[in-house]
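The chain that follows stands alone, in the form predicted alone, written as structure tokens.
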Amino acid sequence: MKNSLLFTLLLLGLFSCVKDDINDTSTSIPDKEARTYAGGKTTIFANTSFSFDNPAPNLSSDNLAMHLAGDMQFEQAFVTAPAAVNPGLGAQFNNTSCISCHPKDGRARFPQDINSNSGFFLRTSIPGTDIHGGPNPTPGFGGQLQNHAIYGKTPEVKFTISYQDLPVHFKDGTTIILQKPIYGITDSYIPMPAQAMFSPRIGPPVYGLGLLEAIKASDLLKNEDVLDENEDEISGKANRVWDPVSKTHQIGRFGWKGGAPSVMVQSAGAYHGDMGLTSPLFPHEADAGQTNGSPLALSTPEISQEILDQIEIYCQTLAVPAARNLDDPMVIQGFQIFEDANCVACHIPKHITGIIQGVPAISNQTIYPYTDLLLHDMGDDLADNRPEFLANGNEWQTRPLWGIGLTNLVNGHTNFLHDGRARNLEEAILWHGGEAKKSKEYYTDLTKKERTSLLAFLNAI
């Protein structure tokens, strides 16, 4: 009897330990304090609707002055020339200001009307490459389709959209219907070449860009595994793109496919493609019909180098919002699931920045952006089938996750991914395929409580 009682107690203790191990949330997230300061010393504790548009708190007085000047430029709306203030809006354009595509320095909402003024647009190219190995501009349209025009001019195209339902089934019997957007064009001002390719894009957040730019190239390349030599089925690669500043190929860090090497080039490219504004980096007009032959170059750029410098500092030195609720047991459990699902293979949590000359605030910072800034095959359902330098039609750059849980508070929506198709974070996970297929399947096998925990972690960082 005594031996039987002892055996029973041992069994109860064993099962108790197993249960405690499964549900144990008493441990803390490693490096919790460092993770809280997601942007290192540029971190700001601002859990408000203005969490994304603050200057980094550690700026020098000179950098702060430049940041504030850039803030003013970021909000400027451009109009038709001639005008006393902000003239030069392209004859064809997608929007009229930086802030219109990056509201409150955050994420653009997917538009209810696909042709309204919004942060949405379509890139275009035809097979082949340009002289630098980049996308080959579509004759008569260039690299981006403009669906608006100034008075007396005609938009290049109007966008169209339809949807295909894609059901996703969870192990617990839950089913979610994803809506796959199918894009097209109509009302083309000239016939669209039959071989033209389109790639949808939507304006991403702009905080923390300087920190991402400051990560050493050698550190990014350490995470490349193009041939999947470690056989984990994940083979990230860096894009190598043309830099019009250095006149060399550099690692692509910005844009949905890593198509821009720096904040400066990304900003000047947005002025040019989105608003039709020339600058020292892009001196040629991008209006419809001028992409063949020799496009017109203005003697005086519409965006000066001084403005580009101000915009560069502004985007480089926006504060990163602090992580929140890292002591919450549900968040702690979600962290463990994030690790176990191997999300960290691409969304690498930690980086240390190098030195950016003239901007000490973003130099030598320990940061937690949760990205490797590398390209990954994300599967056929997310593919745009359009190459961009080394990125093929299935590849996208890993997006940073810091601050993502504040999107609804700041921008009033939860539209994610390169074209805003995901209506919430769960849908964003479910769209993952290709190299991320196993991680998505891990998620669909979880219980409802476990899925909620993972989402709680993502909303916390």
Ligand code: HEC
Contents of the next structure:
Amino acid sequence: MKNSLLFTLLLLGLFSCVKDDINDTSTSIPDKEARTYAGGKTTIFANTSFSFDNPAPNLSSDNLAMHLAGDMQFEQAFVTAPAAVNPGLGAQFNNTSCISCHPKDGRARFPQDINSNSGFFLRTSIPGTDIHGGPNPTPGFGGQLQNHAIYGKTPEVKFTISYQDLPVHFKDGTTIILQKPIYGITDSYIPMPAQAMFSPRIGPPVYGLGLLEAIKASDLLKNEDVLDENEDEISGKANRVWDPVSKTHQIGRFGWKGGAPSVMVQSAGAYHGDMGLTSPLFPHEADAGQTNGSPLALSTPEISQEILDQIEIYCQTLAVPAARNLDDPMVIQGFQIFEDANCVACHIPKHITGIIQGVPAISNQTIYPYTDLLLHDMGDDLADNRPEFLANGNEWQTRPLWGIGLTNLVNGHTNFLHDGRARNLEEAILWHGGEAKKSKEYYTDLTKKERTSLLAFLNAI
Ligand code: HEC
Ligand code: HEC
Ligand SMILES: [Ca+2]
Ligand SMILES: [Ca+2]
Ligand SMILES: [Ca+2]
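Next, give the form predicted in complex with the ligand, keeping in mind that what was shown is the form predicted alone.
Once more the chain from above appears, this time first in line as the rest of the complex follows.
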């Protein structure tokens, strides 16, 4: 009895020894603890359908009060003036509230009906630039096409869409058919200039943005390699865009081409272009080209500076969800593939934030957003062929990947990329071309199990 127990114990010991050895050879994810706290001290642990809609847990009481006020503003639906509450919508607009395009502070799904009230719209411009080097507004239409209007007014256009099949072949014989959307316009209120270019965009998630804003410009510029001097075929470039607040050029950090320098400018721009609401930052109605709207500055902007300040703090201080399952062997293998496929060249895992005056919660944080915030040529299939400041028609800004695995739980869909064309994470990878072509090919050469592991890693961060 005694002996056989000893024997069993020995066996067990041996077994666990062997098991430990297996664990040791499969590398664990380095900095696991720090990666779990993807947003530093702003991180929250909440795997629910509201994972994106939480104030950072470390906010000062002043900032929290502003955040909560901004939360309310983010949800306000605007209506035709005059009205007792939230007047001033339009005359032309794409949607009526921030939340309708950033549902639960996450991302909008690709609309079934391209002209429904959705998180989708087309930007527009003609060749050349404006006085600040930005997109040259399309005469009569400005920089964005509004496909809705208040009662009695005319939308600028309606959008059209058709699809082209793009087969992708894997080394193991699997084929996947991507659907390439081809956009157009119809029913324009005046003829569309023939040279007009269009760029499709969908509402991205809005958590963690203050942290991205707080990364020092000098740290971002260190990762630039405009002339590809290290010859890895990857040439990140920061966008430099006009900042109407400081009236200088600044690094572009927000929007799918990095076209906005700050949360403030992006948000005031959204009130203006997406909803037709004037503010101290954009005092003229967006529909300046139309005879049916007033291009004049209103004596009182439709959105006050106070609301802009609240909405800014709100978008700056939404908590980042913690990474999950980093001990799962598949996730660990996926991490290794993420490195080996050189996804990390653009989706740079780690950054350290500088200081944002008045918002200590997002200052001096070690974060894992998985982006370089730089522009990259992503190939012809993904191109919009429309420049935006330094971004050419093939370039897009590397997206942060933190929290991306919670998209389905929060938003009930998995539509990714700048216009929501990818129907799942795998398709998002398969759309990568240009500078990311090698990474894409690394992926299509993997076995099914390895591909699943990489997707498991994306779903865990
Ligand atoms: C009609 C849909 C729509 C509405 C309404 C809308 N947004 Fe957006 N939002 C977008 C799209 C599309 C983008 C990407 C823009 C681009 O690429 O230039 C975006 C980008 C952003 C970003 C930058 C996110 C990032 O990671 O780059 C912020 C911040 C933002 N919106 C805040 C707001 C706020 C605040 C409001 C309300 C005042 C609002 N949005 C209203 C569609 C919308
Ligand atoms: C050359 C730079 C580069 C490389 C390398 C790269 N990416 Fe990307 N990635 C981007 C850019 C730029 C976008 C945004 C493209 C767009 O929206 O059209 C993006 C978008 C994504 C998205 C969708 C994000 C969103 O919010 O919709 C995922 C997922 C993704 N990349 C994963 C990967 C993986 C996995 C790899 C490695 C196999 C990889 N990327 C390699 C630059 C890169
Ligand atoms: Ca208005
Ligand atoms: Ca317009
Ligand atoms: Ca390079």
